[in-house]
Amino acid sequence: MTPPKTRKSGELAFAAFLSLASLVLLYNAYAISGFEALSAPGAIPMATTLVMVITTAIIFIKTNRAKPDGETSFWVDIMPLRIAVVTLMLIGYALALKPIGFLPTSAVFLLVVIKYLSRRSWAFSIGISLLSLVIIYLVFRIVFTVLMPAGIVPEGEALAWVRTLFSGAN
């Protein structure tokens, strides 16, 4: 006989999230073309997400029936304060990226996160964050020509000025 299953802290909420996300995906798959025919563009996405809905519902029901183990704490074992703080910083970064722009938002984000997580000096945090930002910018903006949100920094004008310096134009 197998011992009764117990559930860890946060496991039921995660199972509920997966079930809800699967339902949203099923709705989006249905929105592709409805249920016209087995060869319709949305048939495979609907079949896949239907399997997800069924399996996540089974997982949710089994998890709900399990007794909490009482040994784990969500805020200690699953989501300690450092993880919660960095998660909130990431959300703030995502919200500030478009209106403020890539360079200032990334500079502040990297500086704050590196200082918070490393607990080293401000000089170390500033140096590593600026070095990281320069490398990221060069790789993605210059090498791969990925457009970053400009925001408050006149990046286009600065790049044009640098190009004129290197092209020899007066």
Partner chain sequence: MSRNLISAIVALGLTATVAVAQDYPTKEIQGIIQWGAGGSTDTVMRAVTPGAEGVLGGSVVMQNMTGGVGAIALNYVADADADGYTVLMGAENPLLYKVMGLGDKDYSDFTPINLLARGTPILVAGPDAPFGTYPEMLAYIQEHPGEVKFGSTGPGGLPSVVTAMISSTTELDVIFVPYDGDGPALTALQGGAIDVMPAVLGASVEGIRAGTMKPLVVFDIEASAALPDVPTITSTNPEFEAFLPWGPFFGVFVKNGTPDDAVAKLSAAYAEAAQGQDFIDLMAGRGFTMMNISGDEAQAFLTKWQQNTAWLMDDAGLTKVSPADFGIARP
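C-alpha atoms forming the largest set that superposes within 1.5 Å between two forms make up the rigid core. From a predicted model like this one, the values you see are computed outputs, not experimental measurements. Positions refer to the first chain, counted from 1. What changes on going to the form predicted in complex with its partner chain:
- When one rigid part swings against the other between the two forms, the hinge lies at E71 among G101, S121, E71, M52.
- The chain behaves as two rigid units between the two forms, and the smaller unit swings by 16° against the larger after C-alpha superposition.
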Contents of the next structure:
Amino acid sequence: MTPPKTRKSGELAFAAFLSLASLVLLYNAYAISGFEALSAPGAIPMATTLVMVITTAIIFIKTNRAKPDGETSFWVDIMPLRIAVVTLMLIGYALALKPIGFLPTSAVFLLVVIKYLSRRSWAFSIGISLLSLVIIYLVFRIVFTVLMPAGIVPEGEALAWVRTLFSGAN
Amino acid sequence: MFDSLMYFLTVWTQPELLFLVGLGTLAGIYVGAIPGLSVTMAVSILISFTFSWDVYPAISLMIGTYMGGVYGGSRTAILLNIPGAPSAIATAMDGYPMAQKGEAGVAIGVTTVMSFVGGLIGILVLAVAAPLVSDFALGFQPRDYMLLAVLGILLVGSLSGGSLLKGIFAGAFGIAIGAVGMDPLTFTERFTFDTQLMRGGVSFIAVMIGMFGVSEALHQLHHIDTPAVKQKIGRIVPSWGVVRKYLPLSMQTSTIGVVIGALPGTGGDIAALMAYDHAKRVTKNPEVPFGEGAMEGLVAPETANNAAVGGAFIPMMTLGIPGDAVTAIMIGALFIHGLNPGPMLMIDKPDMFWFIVGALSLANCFMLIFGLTGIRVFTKIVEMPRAVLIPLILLLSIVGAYAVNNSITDIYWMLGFGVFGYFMKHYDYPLGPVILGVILSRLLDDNWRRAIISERESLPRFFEGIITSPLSLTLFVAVILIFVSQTPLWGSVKSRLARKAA
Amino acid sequence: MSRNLISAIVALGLTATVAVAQDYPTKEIQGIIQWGAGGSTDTVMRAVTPGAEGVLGGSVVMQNMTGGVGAIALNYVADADADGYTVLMGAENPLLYKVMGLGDKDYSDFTPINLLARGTPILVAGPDAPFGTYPEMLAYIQEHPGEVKFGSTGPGGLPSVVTAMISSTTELDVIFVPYDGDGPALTALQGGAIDVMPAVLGASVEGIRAGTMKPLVVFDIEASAALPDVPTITSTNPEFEAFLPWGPFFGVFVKNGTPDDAVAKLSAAYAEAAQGQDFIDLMAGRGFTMMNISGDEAQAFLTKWQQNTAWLMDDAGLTKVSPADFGIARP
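Beyond the form predicted on its own, can we have the form predicted in complex with its partner chain?
Time for the whole complex; same chain goes first.
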């Protein structure tokens, strides 16, 4: 047994969150089919969520007993501004994807994040973002025919039109 | 015999087929390397694409893609700590630490040669013992699959790193994630909170991309200003001495790969994880500890997942039963091309069997060639500035998660698990067991229920069934032994025995 | 690369005018396949669609969307615009969603483009089963109650309907072992994990030919061309005539409200593709009966199928909600 452990900033809150979430899931698993039968659809979910509740409870108690390490601070070591900003950008991306469409959303996302992280010139950021977006578009959209949400850009029609252009020329 | 050889050589001697296998393998390596582009997806698209072709060229292209794709997953696992495919999860555990030391070239070299060895063994077993292995695989009853899943879950011990307790939590969490949605056996809703959103379940690929792609990218934002590790690209092809050293281990792990691959319902992902665990168990004194860049940790999963390819073809060719998702699609392709895959295929059309064996071995050779030649370009990727690389990884993760099911919901899941995984990583909860749990969830749950229903809900009858079947008994004993060897009790018994002996 | 970029930008600028000038289809059509890659529905759709693409002069991008017994795919298409660019490629299951409590939408929210073919149910047993015909099987179950293991694929699947037919004529005391599709269940049958499986004929025909499974009886009025020697259920038990012919089917659908022009074009394309000799051979080889119907004929088929099956399931006590609650008339 390793003597007195320390905990990072926010670790206790995370452990508490996991314990509570596990309890909610255990209740949910019970609600699936109760103790109806060994073969009930809720049997394995109940067993696993029970394991989750027990392990998270022990983890919580252990973490609670550990001393705060006094070195880490949540907003510096765990969630510094840079990571918080990128995470928010990701959430923004997810929300904008369907209404606005894949091409504009991705272009803006890449541009802003690359500019923000690299602190290089706008020309560099624009060049890199567009180039990579074109490559990703070609691979996923043209080769693998993944229909990304078109949003405000009628790229499906544009593509069909380009194709007729090429087939017409041949 | 002579006929078989002729059919085997068809693909090697016709330039068109040779080219298609090569093209497929090359494309497959990239498909496999990009998280979110899966071999399953690529082969489905190839069905429509090759619809009007003859059957030989169509199958050649698909087999190349399959072989290359299974191997390609290791690339991003080693270079970026982001497995390109589920079967490369174990590869990241020792491959990425090597890349951090600047040894990515060596890691990729060994991975490539060992994938080739694994692939070769898989193909050999397919060619020589297909009917035998398929009889064995068919004999697996629901309770055997269940025991196999339990055996898999015990791998949590190997994947946990620091805290076993947190590992067990992570594994159980993974199993619970796997249960979300409409239960496929009874259509009961589980963990859906009565929402339409949850009814379809959580895409396993979305969880994987989130936990390994996004959380890793976020994590690396901490070190955005540290310059990338310069990769030494000296000798890429490992020496014969190195290959020989790992040959005994690769034989064992390839065997695991073939058998797990041949079982309908289990594939390369489980095989690779089991092989990793096996390597950890049998390697007494690794030169470098596991998790810090042990060569054995690369050899085991990579031989196993490539051996599983040959394995997956065994039930397909002998019985018309798919060994995994890709062979399921290839069975569909054979139907479309007017063949009838089934137990009679090998009798009606022996040419097809030997043709596929030939194409697989050719693809395996192409994999070796392409694998060893393109390394320089790939390692350049890690040397890109992080400020550019990380946004690209994030965008690729999003597109990849969407592509699996054309679903925006999957993007939400992926991002959710990405951020959650980031916190787990920070507070020392291992991520590997979560994925392990998701992979094994259905195998465990479905087969437990089938097994206990078959015994009319009676536990005594269930255990009687285990004891009276040699296969079940073997698996059961293995479960007990591995379980005991992981508990603290065993450690004290062992040290006492050692003391007595001394 | 730069040339692609330029052409893409030029194309974007010109699109607005182009879109108006052209007729349907002006872009790719998305085909949502209700079941996983490699399954029967998937194989049928991927085989017939290239022919339809040729007639349409456009491309159909097929995408498997699994989960929720096909309800995920159905809801996806129902939530998309009714513009003819999102097409559902499905099987019979949605017609039972309402009575099984699996969803509140079914094919009444969709317009059938083409009902391609229907399958025939067959009862198969393991090669070592101690019975070889349907009456022998019933006699064996009578002597060994609660011992014979039947495979099943969840409520509303083909096995549950066939079992409902059987149990509405006789008592059936067996164990039902659930599988997530007839493929895995037939594998289990060959491995001895289950004894009897009601399956679609096409999925079992190769196994029967090789002797790895034993056909008991075909659930149809006439013998199947693919397996002419297997007796029909009505030859021994005429009481089944009331339920037959019955079978799962495959169809292509669009959401209600889709422009007539698009419906007409899609229907014509699939009707012609379904007449391709390769496709007909493929379907015959798998023991499917070609239907190739659309419009009112298809609608009538769907209505009748739903009435028959929903009430059959209801009489067997297998439904969650009575068909009457949804205005499904008793046939």
